[in-house]
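What follows is a single chain, given as structure tokens, in the form predicted on its own.
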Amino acid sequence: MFSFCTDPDALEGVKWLSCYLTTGKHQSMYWAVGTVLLLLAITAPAALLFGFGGATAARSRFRPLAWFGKIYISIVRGVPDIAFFLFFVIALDQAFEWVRHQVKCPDWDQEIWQGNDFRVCPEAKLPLGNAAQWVHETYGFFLAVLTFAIVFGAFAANVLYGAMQAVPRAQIETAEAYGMTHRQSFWRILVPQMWVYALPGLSNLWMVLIKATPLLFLLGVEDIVYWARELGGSKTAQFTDYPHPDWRMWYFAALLVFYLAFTRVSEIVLDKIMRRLTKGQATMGGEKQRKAAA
């Protein structure tokens, strides 16, 4: 906060604008965004982690993981995603404190289901209750990554699968022939060329997880739509040094603003990508490019 906004009465326009924009909550907000650039830095790398493996179990020969692979991909993609976020992060949490409970409490003679109570040795709890305040934030944003990991890494198996069946079947049975084991065809043939045509329906995925992170409030992780609501709602005299009336339209087209320039850079970003992938391959995009090159 400047310096002139220590009697906020005595301002107006640009000196109590600049004054309200830095208020602790304002920086709230700002490290809100923060959050949500983190959450996409590190849910996109995961979500693609698990849709890779996801997709791969689905095509193994062996029975078991190729059905496990396929219920993933059915089962989460079946799930409206406000129910599984619901749900999930609930179910994640009491498995993981169940676990602690029976190393930490081998001893505990209560019963840990208490009518609609879940209740584990205060020593088994996520985070502990004497935590500091930033461990609990740090666990609850891990939760949120791993519920958007699991979810979007449903999708990305779903497209991971459809590009590996969509590379010519001949191009592995020539690598065969050549002596190369499945593996290797795996890893040289198959998942070189998958990404060509994998890549449009990863981008459009990536916009759905742009799109999706409001849901962060239902997480219990405060960004920046929680902000802007918050800020934004008619604040009197009463309860903040800078009242104003009902500004929420504002600030919500700030974050339409946002949103929309983060979506367009990522479209550029990622048309650069796929001409990158398709140069020299056999497919419209690299045909497009011998004939520019021509």
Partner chain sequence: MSCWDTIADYGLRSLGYGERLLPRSDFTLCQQFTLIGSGMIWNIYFGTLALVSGFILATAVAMAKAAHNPWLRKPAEWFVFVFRGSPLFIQFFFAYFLFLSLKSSYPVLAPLTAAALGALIVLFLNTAAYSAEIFFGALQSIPKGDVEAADAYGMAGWSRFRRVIWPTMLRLGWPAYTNEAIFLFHATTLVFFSGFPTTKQQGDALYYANYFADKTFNPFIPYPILAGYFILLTLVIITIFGRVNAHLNRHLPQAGRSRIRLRPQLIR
Second form
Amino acid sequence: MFSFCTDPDALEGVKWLSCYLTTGKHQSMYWAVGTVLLLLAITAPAALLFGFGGATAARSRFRPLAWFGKIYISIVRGVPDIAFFLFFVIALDQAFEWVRHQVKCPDWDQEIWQGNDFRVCPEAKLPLGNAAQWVHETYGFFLAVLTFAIVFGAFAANVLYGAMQAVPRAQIETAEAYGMTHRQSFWRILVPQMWVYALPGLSNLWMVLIKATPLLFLLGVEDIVYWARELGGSKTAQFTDYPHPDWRMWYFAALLVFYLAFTRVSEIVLDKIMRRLTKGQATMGGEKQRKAAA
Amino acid sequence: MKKLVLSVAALALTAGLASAQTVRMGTEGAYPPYNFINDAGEVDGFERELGDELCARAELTCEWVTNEWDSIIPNLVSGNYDTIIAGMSITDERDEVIDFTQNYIPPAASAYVALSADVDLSGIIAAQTATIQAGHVAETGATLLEFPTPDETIAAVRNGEADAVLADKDFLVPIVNESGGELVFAGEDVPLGGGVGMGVRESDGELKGKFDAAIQSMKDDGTLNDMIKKWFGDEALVF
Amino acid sequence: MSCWDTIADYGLRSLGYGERLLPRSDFTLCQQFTLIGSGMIWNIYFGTLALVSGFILATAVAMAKAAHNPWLRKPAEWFVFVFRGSPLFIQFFFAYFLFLSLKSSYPVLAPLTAAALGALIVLFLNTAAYSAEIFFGALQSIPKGDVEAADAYGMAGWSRFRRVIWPTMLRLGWPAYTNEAIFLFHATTLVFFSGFPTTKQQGDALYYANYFADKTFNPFIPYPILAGYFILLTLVIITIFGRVNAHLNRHLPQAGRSRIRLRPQLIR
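Given the form predicted on its own above, I would also like to look at the protein as it appears in the form predicted together with its partner chain.
After this comes the whole thing, all chains and molecules, with the earlier chain placed first.
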């Protein structure tokens, strides 16, 4: 990084540290922070979408759809996320490739399952065998986002389901009295009002999501925890210019600070949103705000 | 996203499907000197150098990928990369599921490392989870203490949680050398496994053939032995 | 070997009874079910003890957090913030280091570095922090009228807390607390996965599932078995907590009961 970094053995103190902290490997770690933030930014709305779909399905008057929604919510909530992550990505990847295989290679005469091997025709591989590395990484990232969204979507569905039930019946009845159809009262009355009931649950879910990111390395995405472990482990002089003993303690302390700061910022932002949503609502919180302003 | 992986040759992006497929080499990146991530954040080590040479000889375009050790075989059979080149010992269990090329490192010893040479090897022995060493310790009747990473097994010996650690000797040598006498080898070396080879899918006979031939040619002209000596020291076993 | 023999050999393997060596070849479904089930003993052990002990501390911390006195309130706030704000596995990591150094200065504390005690303490503190936040939220939403009614009856101090505030707090917080219990049991799988070392191959359900996935190289059998066990466990938790909930709300009219049940509170 810096010009004086050519001979790390001769360096000391701050200079050594500044060279050490800017090695290519450390830069990978700083990039990983971005990866984690990007994943969170994409996963949160995706999980919300899954959750909304799940909750709507569970409330559906069409029985099979309601069952599907309820089964999705209860099964995925019942399984530890870590157990899910350990096999789900491979399963998802194989499922995609199997579907593509059926579509793209209908004339393929070989078995897909040859003993232990899973083999689809080359055109069906995801990504294609000759794709660039960044395509592979993007695909892996996409699978991770999808897995996270499915898992956390189930929890979000549970929260939203409860929130939809919590909107006072009288509101829906009034909508019906005004002659609104089921669909109209759902979109115009129920959905706008449910958020205030859902927000405490959703904000907790967001906190859980933040703290689930260390599991990303199970999904093949190199996250900050992977790098902290990799960089912190003791290094012998034979393989690096910056040998050091087991420094995981310091790296993990840095992670701790990162997570605590991230949580704190989230708390403050969510608190603001809650206050905004509560405004004008017929709840205790809304009443309190009204009185405080008056 | 930062590239962990460098393609060996320029990628044939514009070439059609008919051209040579890229061979993706799966490794762990946490097991020096076999494979590790260097200061620049790239895969490095004995297997990086060996793999690049093998690909050159077999006229293949290769790319390096890292994967967690635990799921390294499921991801191979599922087709996420095409070879495993990660210091993987050839064992019967593994051979049932995947195929191995001929070994590129002769059957090497595992060794115990402890704080003193006369430690009781039937006491508490640390090993990395899901390695042949862990299986061996469980069979000897010693109390097995398992850790997820090799680093933690060494740390456990240092802080007295375990009496000794059992691991590949090649992995332990640099650690013992640099410990300044704190850590020493204890007991006899234990021969485990049938050497280290490259793992390929059972249905990939053609690829296996190419790498087999390339390894053979490196054995024949002595370059493999030189490479082993370069990375593992002059006392390392050679062909 | 019949499945009954396997169960006899491996049913209590996670506690160290039965066969010393784990199966090494010719893996059967029965072996996978038995050993992973055997590992569930640890998950239930960690989950149940942490939940019960954490409940008591959580009540105390929630009261402290709601207190006016900053000497009570500030430490409680920090405790909740630190444990809720950091990933569990980092807590495990630091706890293990701390316990190791404690052990070297005070040999009496040696059992702390074993998962059975050390991990339990971490889980206990962790669940106490999460539950305290739930109970704190519930405390804040206790209807003012209830407390005023208690005052009118001349209740104060301990009796007002025991007969009015505490039951109402539990009733309001219970749905969220049910979620917390589920999460806690799920979190017990992290103990051996990224926290504490496994001794003599006596691990939890995830450890054995991992063992089989590693030996058979097929993740599609052991992990779904593990998932199945946890779904069963979750159903049991939901049933027990549902009973408690019904008990807590027994004095309310039927309609009111369901309204409280469905009101979403905090989930972890």
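If you superpose the two forms and keep the largest set of C-alpha atoms that fall within 1.5 Å, you have the rigid core. Being a predicted model, the structure only gives us computed values, none of them experimental. Residue numbers count along the first chain shown, from 1.
- Once the rigid core is used as the reference frame, the Cα position of F142 differs between these two forms by less than 2 Å.
- Fitting the two forms on the rigid core leaves the C-alpha of P106 displaced by at least 2 angstroms between these two forms.
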